Structures are given as C-alpha cells and as structure tokens.
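One chain comes next, on its own, written as structure tokens: the form predicted on its own.
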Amino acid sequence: MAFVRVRDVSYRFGKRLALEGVNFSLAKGGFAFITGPSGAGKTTLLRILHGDLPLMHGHAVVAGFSLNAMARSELPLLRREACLIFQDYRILPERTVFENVALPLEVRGLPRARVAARVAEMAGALDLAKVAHERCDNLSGGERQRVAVARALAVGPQLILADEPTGNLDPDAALRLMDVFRQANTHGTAFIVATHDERLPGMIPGARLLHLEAGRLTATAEGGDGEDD
C-alpha cells in the first residue's frame, strides 16, 4: 500500500471548487513537488493532508491513516508523522527561535539535554545559530520561515507537507533549503512541496512532478518516488 494515496479527492469551498478529481500516490520515503499557480488548490490539498480540512469527496490515506475513517482524536497522531510547514509561519512570535523549535520536542517529553542538542543541529543545518536566542518578532520573513522548518524537522517525521518553503527565501537560501530538504529524505522523511518556483524540482533529482491547474491534476511525471496503482 502506497505510504500517501489519493483516490478522486474534490473539495469545495462554497460554491467554488478548489479541487476536483485528484489521484496521485507516493512511496514512503518519496519526495513530490505540486507545482501551479496561485489559486491551483495545492494549498487545500496540503491542508486535507495534514488534517486541517475535512475530506469532501474521495478517499486518502496519509502515513497509514486513513481520512475517511479518522476520529478527530486521532489528528494529533497523524500529525506527529504528518508535519505541515505553513506559508505564512505559524511560529510562536514572542518566543525565541530555540523555544519554537523545542516546543514539539518538550511536548513529546524529550529529556532537556536531547532537546537543546537537537535544536543546535537544525538551527546549524538552517544558518539560525546566531539568531537562535532572539525573539521570532525580531526576525526577516526569510528567518522565520527557516524556524518553522527547523521546527518540523526537529521531530522526524514520516512526511513533511511544506507550503511554498523557499517563498520568502533570496536564491542562495533556497538552495541551501532544498539541500537540507534532500539530506532528510536521504534518512526517510517523506516530502510534498508546494512550489510555484520552477528551478526547485531540479534541486531534488528523481523527485516525482505533479501539476495543478484549476483544481484538477494536469500533468504528473513519475520519478522513482511514485507508486504504480
């Protein structure tokens, strides 16, 4: 059984449908990028992924856990394997960039050497060491778009699910981002990116395509993360 599977998902917000008919599936271990424009849907489909939005039409499974079957208390489970990177952060703004990245550690009862020891390694991997002590509020866009990465890789998840990463990110950045992105997957972290930058899907060689317009699937091109159905 494939690790993530989508079988004629369809969601609509009111009248409007943001997604219509969407099929793909990936390997555990996998790495996809959804590419399209503003307004494609691939946010939504992030966000049914992650749990966030509810399953309209379809039928998906994610980490071994079943959408359509899945009680809302079992959310914080699928989302302990299931990491969403947001657009727009989600970090905590008064708190330091260590204590953000801690955050998900001390909540899974890491003892507080492991922790700190873990947060020094994602904020080296992202260039945040020399910020690492300053408040989020305090940060550029790009930084803090660095801290919710480190934040979500810091627990190892089976998948991360990011929303336009290198959004906010200069160039060189971006690189640096997706090769800390192809180290991870390298150890068996699953990602699905949502990009509208078209150089990114070359950073990560063998990575499989799927593009969006409209809400519908357009166009995919397997690489050796997909699964045959």
Contents of the next structure:
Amino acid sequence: MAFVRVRDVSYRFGKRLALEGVNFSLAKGGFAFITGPSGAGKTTLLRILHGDLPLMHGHAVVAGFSLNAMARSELPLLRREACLIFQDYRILPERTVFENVALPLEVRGLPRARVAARVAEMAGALDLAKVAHERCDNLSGGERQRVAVARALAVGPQLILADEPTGNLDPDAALRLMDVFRQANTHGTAFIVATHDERLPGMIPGARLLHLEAGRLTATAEGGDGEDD
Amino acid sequence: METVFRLLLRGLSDLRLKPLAGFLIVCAVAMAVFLCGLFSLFLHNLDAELGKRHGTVQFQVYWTASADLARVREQWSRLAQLPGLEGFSTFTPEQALAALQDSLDGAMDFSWLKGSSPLPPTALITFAVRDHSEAFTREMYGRLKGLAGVERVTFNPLELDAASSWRRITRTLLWPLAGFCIAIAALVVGYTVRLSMLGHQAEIDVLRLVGARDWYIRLPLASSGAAMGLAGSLCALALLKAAQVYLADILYYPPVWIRIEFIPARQAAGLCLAVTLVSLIASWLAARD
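Alright, leaving the form predicted on its own aside, put up the form predicted together with its partner chain.
After this comes the whole thing, all chains and molecules, with the earlier chain placed first.
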C-alpha cells in the first residue's frame, strides 16, 4: 500500500483553482520532487498533505491517515509523522535555536537529556552548533532555514514535506542540506520536496519528479522509490 | 504530571519574552479592576451606613421595679449572646437614674433618690434587620415579653418599615448594580487578556505545526493569563487601599460622620479570585482555532 496516495485532489482559493485532479503516490521511504513555476500549486499540495488546508475534493492518504476521514483530534498525530518545512520557516524568532529545534521533541514528551542530545546532534549536522543559544531573530535567512529543517528532522518523522528548502541557501549550503536529506532518506524518512530549482532533483538519484503547471500535474518521471498510480 | 507542571512554568517564564506587553496588560487589568473596586468600595460603605442608620430595629425592655437584679443580670448576659445583635445597652435602676439626670443637663437633682431609684431595670436591644423581618420582630417581641420579670417591651414599627425599605433598596438596586459592574470588569479583563494572546498567535501556529495537542498549547497560555490577572488584581487592590486611606476621613465631619472603610477581606479575595479565573478562562479560550 502506498505511503502517500493522492487521488483526484482539487483545491480552490475562492474562484481561483489552485489544484486540479492531482494524482500521485509515493512508497514508504521514497523521495519525490515537485517542480513547477511560482503559483503552480506546489505549496497548496504540501499544505493539504500536512492537514494545513482542508481536502476539498478527491482522496488522500498520508502516513496511514486518510485525510478524508480523519478526525480533528488526529491532526496532531498526522503532524508528528509528517513534518512540513515552510518556505517562510515558521520558527519562533524570540526563542533560541535550541528552543526551536527542541519544540517538536518536547511536544512528544521526550526526557530533557534526550531532547538536549538530539538537538545538539541536529545542530551539528546542519552547522548550527555555534548559534545554538542565539535568538532566531539574530540569525540570517539561511540559518533560519536550517533551523526549520533541523526542527523537522529532529523527530525522525516518517515523511518530510519541504517547501523550497534551499530557497535561501547558497549553492554549497544547498548541497550540504540535500546531503542531510539523503542521509535521513536512507534511514527511512520519505521526502516530498517542492522546488523551482531545477538542479535539486539531480542531487538525489532515483527520486521521483512531479511537475505542476497551473494546478495540474503535467509530467512525472519515475525514480526507484515511486509507485505506479 | 511533570509535563503539566513544566508547561505551567513555561507560561510564567514566557512572560519575560515580552515584558513591556505583559506590563501594559497588567496595567490595563489593574485599572479595570481598580474602577470596579472603587465602585465596590462605594457600595460597601453605602450599604454599611444604611445598615447602621436605617437597617436596625430597637427593642426597649422594661422590667418591673421589684425585679430581682441578680436574676435580671443573668438574663442580660443571655440576651447579649443573641444572633444578629447590633447593639446592647443595659441600665440598672441606679444607671437609669444617672442617665435621666444627664439627659436633663443637671436641671434637676436626683441625688436624694440615690440608693433607692424608683426606675426599673431596662435594656436597649438593637438587631440588624434581615429577611422576614416582620416575623423575626414578632418572634423576638414575644420572646422578650415572655422573660421572667419583664413588664413591658416596646419597639417602633416605623423603624422596622424604614429598615425593611432600605434593605429592599439595597437588594433590588445596589447589589444588582454591583453585579453589573463586576460583569463589565470581567468582560474588560477577559477581552484585554484575550487580546494579549494575539501576541502568541505565531507560537500557537508553530506548536500546531509540530503536532502539539490543544491542551499542550493552552496550558502555558492559561498560566501566563492567570498570572497577569492575579498581578493586575493585586495591583488594583493595593491602589484601592491607597485610595481608601486617602479618602477615609473625607466625609468624617458633622453631621455626616462617615468614615470610608476598606472592602471586607472576603470581598477583596473574591475580586482577586474572579479576575484570575476570568483571565485564565479568557486565555484558555484564546487558543481556539
């Protein structure tokens, strides 16, 4: 059974059609890129999969949760399995890097020592160790982006939905981040990465490529982790 | 349980993140509660004065001149224990004679009657008028009249009517007004605290994104809201006490003789508790979708 299955999903913002009849699926531990120009519906699709926008039309299953039949009380459980990295980071500027990365671990009720160890591990992996106790409003855009990534990866979720994760990173940092993603992927975390950076899909061999145009899926390129629809 | 305590403490420690905003909220709560407290102070003192001046009924009890004084004193000590007693004055025949002489400003000399006063022992017993005042008065009248050695008991029915009327006025006007005032203060405090939670919207959103459950998001907000409510109400009580001390003697001159008293401790504690509770509920509700 597909880990992520999207069937005939459409979404409207008022009269504007943001997604129309989107179909795709992804196996557990798979990696997919969604490409397309700005306004193509990439962010909308990720937000629907994260339960951030309601499913207006169609069917979707994410990490075993049916978005059509899911109770409101199940939403936190879905979000513990499927973490979304936003383009605008969504971190807390007045809190430190440590506090931001620790947030999802604390929400899961992990003991302090384990939280501290995991945060230190993520800070090391994403080159944030030096700024771990800095408030996030003192960080650069690239550092904030890495904080958002560290927060998502810290809990080792089953699925990461990433919206333009390299949008604020220089090429070297983008390369390092994709390396971190690749490592997490080898440990079983599935990824759906929305990007308009044409170079990124080439960095993950075997990744599935989905191309959106004006809300419609116009092309798919099958990698080794994709599933037939 | 450890998580709950940690979240409650986090709510308190989060107050340091936005100290100016927190200070302004506490000031706003304090001012709203202070205004409410001033009104309560006014009502409390008005009610106390009405009670003192018009809210009582007084019985005058006359014993027979031949009554055994030792026995009468015994009855007096029992009467002094009656519930609802507002005043109790007793006069032995000698004391009654001295009081009579005083009231005549020395125009007559009763010294020749010293030791053989013809006046009976008397008592002036004052009760606060409560519910069912007529039944109470009737019952008390019968009880006093039935005491051994009592010859006559008098009271002024007009006094009873006036007391009942004032009591009705305080019941139907003053206390509903107080309730209205408290409701307004609760709304102001509630919305002030709720508005302050808008500053936490980003944090609420992020916590939802990382899979926090509702209670996990709301507990720190509720504890910081309650802390602000408590701090605001304590500041308001301190201001109210200062105002009471400043105004205490403002009406203490003839013929008014009114000394402004502070609201009773129970009322002050109730005010604090209510404000804290309203702040807690408001901040808990603020985190709704």
